[in-house]
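The chain below stands alone and is given in structure tokens; this is the form predicted on its own.
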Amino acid sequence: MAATQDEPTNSRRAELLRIAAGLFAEKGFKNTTVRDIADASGIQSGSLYHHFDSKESMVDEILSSFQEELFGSYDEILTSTDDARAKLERAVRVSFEAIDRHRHEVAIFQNEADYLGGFDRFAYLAERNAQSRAVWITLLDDGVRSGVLRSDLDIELTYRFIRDTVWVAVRWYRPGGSLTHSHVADQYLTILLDGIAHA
């Protein structure tokens, strides 16, 4: 009986991290205030604190969450026995997959890393930006060592930039516009992989 009454509970507080999530992807972070929250979620300031004690609460429920699924992915892909290039192929379809499910959380995480990270309960995001470097550096020694990637790629600066275009494309797609997930990382995988010019 317990688990239903609380049902709504979660369901109402799911929706109003639904609602900060986007308005802080808008505004920023600094610029969302609790009422700002209240006001889209047709509720009272005051209301807001049965669910949430603090915007940074909120806010760190939203990262936290999304981060958690989101390196659980990649720790699937780590460890199965797919060869190195169809991990490494896996990895980039996830994060395309996460831009497109979570598309104001990664815009959260993007904006404001840097700025949350002074905070100690923040510190984890310094920690998940190296987790996630430890992976996608995995990803290309695999690669480099098993022979699908060239011998002489400089693997950091390679992981550099599927860093920034993969994730900086937060700033320009929309989920269900023209263009789906799928069909963004599969040029971007043959861009990655294949390059552009002929061969």
The other form holds:
There are 2 protein chains.
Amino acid sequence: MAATQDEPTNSRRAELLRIAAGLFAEKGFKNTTVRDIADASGIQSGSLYHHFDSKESMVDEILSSFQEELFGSYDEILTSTDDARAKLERAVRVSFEAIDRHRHEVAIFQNEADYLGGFDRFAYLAERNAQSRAVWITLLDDGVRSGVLRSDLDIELTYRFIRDTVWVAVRWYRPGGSLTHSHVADQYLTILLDGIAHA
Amino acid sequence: MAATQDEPTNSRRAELLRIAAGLFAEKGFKNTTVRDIADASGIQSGSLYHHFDSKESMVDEILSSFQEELFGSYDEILTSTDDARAKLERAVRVSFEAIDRHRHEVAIFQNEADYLGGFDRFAYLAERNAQSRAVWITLLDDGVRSGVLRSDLDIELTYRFIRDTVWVAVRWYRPGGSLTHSHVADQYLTILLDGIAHA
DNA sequence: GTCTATAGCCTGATAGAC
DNA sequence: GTCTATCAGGCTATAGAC
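Pass me the form predicted in complex with the DNA as well; I've looked at the form predicted on its own already.
Then the entire complex follows, led off by the chain already shown.
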């Protein structure tokens, strides 16, 4: 996992990571060259290595700091005193919010986790995946137990459907467009909880 | 779009495409080298060029022939005399069946369509995307009009949720595993139509 | 902190022998 | 139809000047 630095001379570094994240999200990690990143930053490729060890270090820092923030939000929900349905709704809303605020990071994780996960350095991605599964399964189990959710659900499949549908929205959601993240979350929760069939 | 050849001396070509499709699906198109494909086929990389013009031609042939088959199935559903709900269910089932029978092709389309779509040669991918949207929007509109589906749905968002959730299953579905494609389709249709909340 | 220059490797594709 | 050998270009990363 990447080291988190303090803030003094940090702004240039952060700016470069922001630019790299946009390119990684748009074109893919392997498909983005250090020259692409340098061009977009207005410097030469060699100069990037004054700031970062390697291209891998860049994506590592992008992903690990994002994950830290996201799982902080999940933990807050799990330890709250809300009922099962409210927790589930909050988890969905927090996820769409993350897409709104960190779409590059989400896209990179969605597209590259499988590939990067093959390297020792990125083993934490698989751990985060397991942690995320644990969060959703807990929420769903609580929902069924408390009678908020139908008891005939295949919990594992339901988890996969929710996870996939929520995160894959990063492919088309654009912050600042005509759709707000909360409208998308509203519509999604309506469909998820009550279905699309006429009652 | 790639030329479709007749069947006489075709089996070696088809075998090589099958191997390439597996690698493209697993590691990504850009990330799979012609040497990878050659190694997996037990030949040298130079020999591949006796069968194919380029790596691009290989993925072109893989994708275009798959799309042809898939859209044939959609057309059958659209022109059938089923009612709106049955058509929607059939479209979902046909899609999960496609994941079962052609998961490499589906995975490649899901992962690479954005990147490949940038080349003239792959412009048909965007057309197929628009065609697919037209199919689903038609089915949903018919559903609302005939009273089978709720009238307060945001049709465009509903379409995206269905499309995404169905196709993204290719990331975890494995043919021959403990889950059958029809079980997955059943569970998915239950959630989609009636929701996960206790009635 | 950025530049120029380049090492060392991997890539897609070609040419000609068998 | 497959092999060997190779070209030309692109890649990450490094070294040293400024």
